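Read the single chain below, which is given as structure tokens and is the form predicted alone.
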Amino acid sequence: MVSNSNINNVKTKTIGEIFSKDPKIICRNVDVFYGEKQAIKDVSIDIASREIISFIGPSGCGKSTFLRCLNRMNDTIDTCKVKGSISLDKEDIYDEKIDVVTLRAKIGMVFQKPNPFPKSIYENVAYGPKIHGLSSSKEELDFIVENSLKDSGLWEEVKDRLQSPGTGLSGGQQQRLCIARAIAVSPEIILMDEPCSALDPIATAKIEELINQLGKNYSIVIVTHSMQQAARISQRTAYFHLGELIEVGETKKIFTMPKDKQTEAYISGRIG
């Protein structure tokens, strides 16, 4: 359970731009545990509205894990443990009186590997406004359901076909339409666990536009193992290591000139 302990004290040593003028969500101290092993490190970072902030780092190095800790996705493993303050709009996401399933309405995420329900295409985007009660009519449901698709690029090469099942959509579009499935519930942050891994170079860049587009409405949040990725796609970059963020700061400055010597080791190439 994250502790109440104030978010302004940082207690880490500066790595960059951890603070934001307009935060969204506000990690302070973060550390966690599964079991005894700890896996971050006391991690502080600010995610401003309407940022892409990009999270690299080496294979195991903590930045997944970090991602699922900002919308309460660890909770799913028993053994898992997370201290520090964690806050969006400061209010604390591990408060008690917090409502699990309406806060992940708020901060969506995608998976690597699309994971499309058993169901039509509408009722892919039409199941979370349906439990969430985003929706009073039929007519509404299909203007969210339209304007989802839409925002997700996918609208086009769907609209006639609604009922069909989307797992018989391709890689590119099943993840589009996961896209699509994150939107209908309004959230105000996505969250993106290497998004493009199990797509092709054409599918990745259809994703990656989508992306730019959406960063205008959202913060969005990307763990990605390409550099490149996050070269073309953020404002903001963050270099994890061994559990630890290491480095912070505008996407360019953090590809051409890092502070840290981890980071330019790994952008170098030396380490990964």
Given for the second form:
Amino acid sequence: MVSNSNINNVKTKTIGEIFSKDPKIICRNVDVFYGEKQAIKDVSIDIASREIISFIGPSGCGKSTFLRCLNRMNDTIDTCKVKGSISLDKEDIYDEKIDVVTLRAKIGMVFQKPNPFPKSIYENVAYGPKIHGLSSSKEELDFIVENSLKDSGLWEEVKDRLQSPGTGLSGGQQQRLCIARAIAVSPEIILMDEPCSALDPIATAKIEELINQLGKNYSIVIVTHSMQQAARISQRTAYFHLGELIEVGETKKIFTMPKDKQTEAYISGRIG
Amino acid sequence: MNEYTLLILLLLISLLWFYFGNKTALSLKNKQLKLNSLPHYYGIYVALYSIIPSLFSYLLILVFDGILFSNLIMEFVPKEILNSPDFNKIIVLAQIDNAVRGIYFGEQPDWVTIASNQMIEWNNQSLILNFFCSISLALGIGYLGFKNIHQEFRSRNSVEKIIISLLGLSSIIAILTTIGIVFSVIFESLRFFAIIPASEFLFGLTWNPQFEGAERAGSGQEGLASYGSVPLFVGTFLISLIALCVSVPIGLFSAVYLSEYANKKERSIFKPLLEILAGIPTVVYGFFAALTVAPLMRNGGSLIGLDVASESALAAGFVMGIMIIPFISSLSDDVINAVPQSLRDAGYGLGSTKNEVITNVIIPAALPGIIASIILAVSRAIGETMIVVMAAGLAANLSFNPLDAVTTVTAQIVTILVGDQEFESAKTLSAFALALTLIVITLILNFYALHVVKKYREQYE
Ligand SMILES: Nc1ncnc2c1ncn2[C@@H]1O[C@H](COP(=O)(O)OP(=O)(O)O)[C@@H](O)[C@H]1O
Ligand SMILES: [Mg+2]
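What would the structure be for the form predicted together with the partner chain, given that what you showed me was the form predicted alone?
All chains and molecules follow, beginning with the one already shown.
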């Protein structure tokens, strides 16, 4: 348990409001190292329940690295070390007692490139519920699959070919399939790492609409390199630069009157 | 003065052309002219120009003369030898050839001496002819190439063209050789099927070619030889199956371990060690099977009251399985490594354990490639000979019992063709029929494996 008294009592250089009233995830003084190289420097931030927050910043600034800390995906990289504290519902996720498997079931992830399994559409969505034992019967599983596909806006397009391979869908459909796959395990938070960067504008628009929908039920952390996208879909925006969290705030404010020089430079297109 | 001196001369001439070509190009360059290619390309160009046609004519004359002379020399062989029933052209030619080299066996008939003298004279004439043709080609065509050199001449492009055609020629030779082998096997098999009906060969249940000689000699034992290949294919199948039972789990598990669990250091030790297995000559596996594994199994079997033949399918299959482990592990390791990281990430991101990722994501994704590796290993097992000859025996029993002695197609081909044989007999020709069937089977397996691999590649690209 992270005690309530000191979580909002943290030293930080970040400009803006890092705290939330109803925090789901609380990150304090997080450092990340790849071997000797430090990729994240002293980042503290809260992520609220049912908010959509976007991470922006020039490429290589550590957005993906920080995102992957939140569901401990960095564990799969041998050289990667995480310091500081990150807690989900006030429980330290890097604590030894925490099981990564259940953690990752609570915090779903969608990747940059659509990565459906080379299995059928049905099997792709059913994968998570199966390994976590979320259904006790075939009917229940069918129900979960159907609902997840409906929530991801894919149902109408694929309901007649659930058994055909997921890799046969178009890029945008594949990405929505990946989102369906992620929400099939009923996570509380969804992490998205540039989910539209491999898609065309029409598919992107569909995904953005979907994210807006999902934001009513989940916390969503989305990394994006498109500032328009951040502006369109997120309530809060965090600007990273060279591993540091420079500025956080309401998206509208960040884009109209950034307080920091670097943020302003990035938003006005001078660095990036 | 002989063929080899000529060959060296040709090489020297082309070297000389290289020197001149290079020098001319350099002198052009020294005159501040901008050359199209680097100077040595001009040298190489002229050298290739000189050596290729001259070498070609050299080989042509060498081969063609041999054929021509061996036919012409028959004029010198007396009529009664030519017409005698056991006339054999190869033996007569060898006789003359020996005389040419000055090797005599006892008394020599006059005609051999005359023929060999004639042969020597012809050979000398041919050498002189070869000399003139090749050297004048080397000099003449080399000069033509040399004349081509001027400032704008694109020697690099021409050299590349020549080299590309040489490469193409080599691959055509390789392909033609394969086609030649296949066709010779097909023709000999057709001769076999003219004697023994294909249906008997394909569906007959007894394989017993040993009495062929007796049958032909008309000793009243006709009909004893039988050419039903089913027992051989059953034996092959049985041994390959045992080999797969050993190699598929071990090979696959070690591939999974190597690619998913082993750290860099373990990998750098284990992988080469496994691949050493593939480098051991099969004859070593053979005597390991015959001298170590087979007795071990026999003794072990008798301990638990099983009657294991001293040469058993089990011993041969087991050792063959060990032999093909690296084929499966190495190729499977490659395909497992080729499963994109993004799929693993997807698995982990959904909260799978490492085990679940391996069994639910990686293995299914790599399955086509793994199957292909198994098929390739099977075709290797089917073609394997040494281990079977040494450890499984030669008894063509029709048996599915792994403890029995069985034999395989390849082992039978060896026994048929080792030692004295009459080329025309059904027994000898049956080897070709067996070989043809084997080639067809492995060809189908390989095609299928390639097809599977190709499909698998498309999935990720
Ligand atoms: N697996 C890794 N091993 C070593 N360094 C890495 C690894 N992944 C990322 N980095 C480094 O960490 C820094 C941040 O990378 P990343 O988080 O991918 O940035 P972003 O997503 O903002 O473009 C970069 O300098 C990158 O080179
Ligand atoms: Mg990134």
